[in-house]
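Form predicted on its own, single chain, as structure tokens, below.
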Amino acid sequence: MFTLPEEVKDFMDNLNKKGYQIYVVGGAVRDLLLKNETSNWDFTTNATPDEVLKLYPNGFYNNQFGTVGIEIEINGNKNIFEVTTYRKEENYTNLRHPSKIEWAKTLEEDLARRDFTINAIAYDGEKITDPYSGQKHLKDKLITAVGDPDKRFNEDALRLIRAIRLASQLGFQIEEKTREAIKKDAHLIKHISGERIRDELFKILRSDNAAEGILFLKNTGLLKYILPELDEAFLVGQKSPKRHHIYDVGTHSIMSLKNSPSKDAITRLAILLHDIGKVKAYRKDQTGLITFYNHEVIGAKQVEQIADRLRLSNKQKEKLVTLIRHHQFSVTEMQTDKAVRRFIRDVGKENVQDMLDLRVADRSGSGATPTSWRLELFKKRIEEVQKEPFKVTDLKINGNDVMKILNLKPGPKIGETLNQIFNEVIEGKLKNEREELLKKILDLRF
């Protein structure tokens, strides 16, 4: 079958001698099965959470749920085991949690709870319990749904999008009944917070088939409730006489995050979103013409309420406002310094590589080659204009060295001789290298 961890084992022998039983269960038999590694550990027991915690006082247990968690070292990396006692859940009212749970007798019982079938697969060590064909539903690369789909998604409407997310990073398909079930329940995720959708979200983004887990979410009609700024993209039109695409903006988006040369989950919300201003800006003259002016404009405004909705950090929501805001720069030849340099400081010297990954992405997504030459140039300048400073604290002089050289006490003089040296350096008259700047301190004197 299959060897699991010593480390795992003398886990679960330890309960085993106390006479418990206790099986590997969920997402860790899953990718066993697959070969797959796995640092998620998961475990189901008859033993309760006080017998558990008798055994590994150091465990914690701060929830009602019967999870325990412990804090086990497998090659020299710390993994937390889950351990859950058997259970059996009733009365689901706010679509998430239930109600009420009892401790359940059997683990027939506990996996008979569980979301879907590849889930629902424990192992003791010895061998496989399977109630409902799991193994044969990841042969089949399926992700359906344990019993009655419509019964489960009522119970817990996050397991909507959860199931999407499992077929993108697997690369499954979704059972028919199951599927069918995510499309007549799909409202039901407007019950469930922003932080858990953006969760499953980001995974499905990381994931190496994030274009057609956004389609699924598309074609099931979760999407008009997670991000229906982007699901009104796809009646939007860009064929017109003099422009390049050959998508509607919504195809042009899923496109675009097919080609994201970037695996970060900010990134690709960017170039699933970089478009979504279009809806609004969208415009068609006599001649059949259709414009988008300040769409990027309008897009940033709108991934503000975005960013909000999914409860992302401050310093993801800037990140993903950035992005979009400023996504059509220009690239010419006969760009300045003067205009790369503010280029980098509008993006932000941390985001310049993801602006331009999205700038490749977008290309992809329309159908035109992933680079140009004046790309490519554009990015070797990028490079030369970096190496100069770009404020004031990059200089290899500082306020010490004005006041040492000036004999000057802190004062606003200082604050203005090294904003004097620093124009003279960006307009290329000194070089910031520290000799040639404490000359000019000198000069300065005179």
Ligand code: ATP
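Whichever C-alpha set is largest while still superposing within 1.5 Å between the two forms counts as the rigid core. This structure is a prediction, so every number in the text was calculated from the model and none was measured. Positions refer to the first chain, counted from 1. First, how it differs from the form predicted together with adenosine-5'-triphosphate (ATP).
- Comparing the forms between these two forms on their rigid core, the Cα displacement of residue 431 reaches 2 Å or more.
- Residue 27 is not among the residues whose C-alpha shifts by 2 Å or more between these two forms once the rigid core is aligned; its shift stays under 2 Å.
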The other form holds:
Amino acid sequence: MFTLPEEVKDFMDNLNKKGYQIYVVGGAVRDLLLKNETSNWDFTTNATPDEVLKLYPNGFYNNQFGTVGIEIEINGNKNIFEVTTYRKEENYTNLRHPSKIEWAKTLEEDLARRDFTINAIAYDGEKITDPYSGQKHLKDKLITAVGDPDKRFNEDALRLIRAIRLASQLGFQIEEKTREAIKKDAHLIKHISGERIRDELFKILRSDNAAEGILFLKNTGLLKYILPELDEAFLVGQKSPKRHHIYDVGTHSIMSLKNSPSKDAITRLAILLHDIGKVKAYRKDQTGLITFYNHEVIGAKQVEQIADRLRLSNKQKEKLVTLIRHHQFSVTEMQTDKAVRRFIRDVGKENVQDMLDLRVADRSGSGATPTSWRLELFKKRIEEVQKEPFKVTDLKINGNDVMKILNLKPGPKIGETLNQIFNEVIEGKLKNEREELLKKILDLRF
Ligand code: ATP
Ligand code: MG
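The form predicted together with adenosine-5'-triphosphate (ATP) is what I want next, because the block you gave corresponds to the form predicted on its own; please supply it.
Up next: the whole complex, starting with the chain shown before.
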């Protein structure tokens, strides 16, 4: 049928020799059938976690899901083999995890508890077991629940967003009954933790069909629970005299995401959320002119809450907030070098490219050309000012500080003092931070 990497074969042979059944399942089989590369190997076996650990003592056991992870190198790349014991799932109490995991006896039972038909295909190295027509659905590009979709979503509401994530990654449609059940059961997503939603949301954002995925969240009613701030933005029109906007704020957000030059999940999330502050900032005057003053400040505040809800790391949160807070940056050719440098400092060197990508996405998402001569000039100037060497005038203190603290009149002593401090900063003895430099001047008094 298809050949498995040697490492995978050896691994399966090893378990077979000990008398266990073992199959490749899930994403790996999907990828094999679609001829996509895979680095995520999921297995199902009748060996219990303890029995797997006895054979692979370096494995780590995730108690919650009954999965043993084993690190195995394939062609120099680290792969995690995720080995799960045949399971049935019953006794769901909180829509999140089965209240207890029960081992199943057969492969068929295990496949029956899996979420979608394309994920319920098993391969033993020779033959395929496919009780739910998963291969047909792969051909038809359809995400279809195993069994009664409504019942399956009630068992585990994470499946609601997994369906959309898989559709976005694979470019598939969602089968009609499954889709209708997602709409009916969308509210159940409230029971799912922020981090699990985040993991699926990020996979949607990184996928080739990110915009379609988010639109699907909107149209099924899931967005209202996951990102209510964005959901509301679809009600905010921005067509007005003297304005170029053609879309409502929500549609503009999705169109911007569709045009993202970056594949980074946080940058894409920032692109998606950059205008959510417009919902609260919306004003319309007597002439019909619509304005959104300070929407970037309002949006940055809202996005802090979103970041907390989705359990982003501090670093991710900071980047998201920064990109939204500064997305209205000006690219006029009238700016001084100092202003360009301030932009770099405000946004952070490491975020400059993402900030520019957001602007390109924002422009395209409004129906404009991706760039303009001003934006191109601005990019050049960013490069240029960064090439310029660090100068005395870049210090976070100036002559006035020196005169004040040392009680000096204007004269050569001022410049000498600044030069002395400048040299110490270059040599790395001092940090270019105002507090530290002011203290240093104070020390020079004695
Ligand atoms: P990928 O690894 O590419 O993210 P995957 O389909 O392998 O996709 P995993 O999270 O690795 O996803 O899960 C492996 C398999 O376990 C799935 O293919 C599916 O059969 C099953 N599975 C995962 N999550 C669920 C769930 N919430 N409900 C039922 N089955 C699930
Ligand atoms: Mg997987």
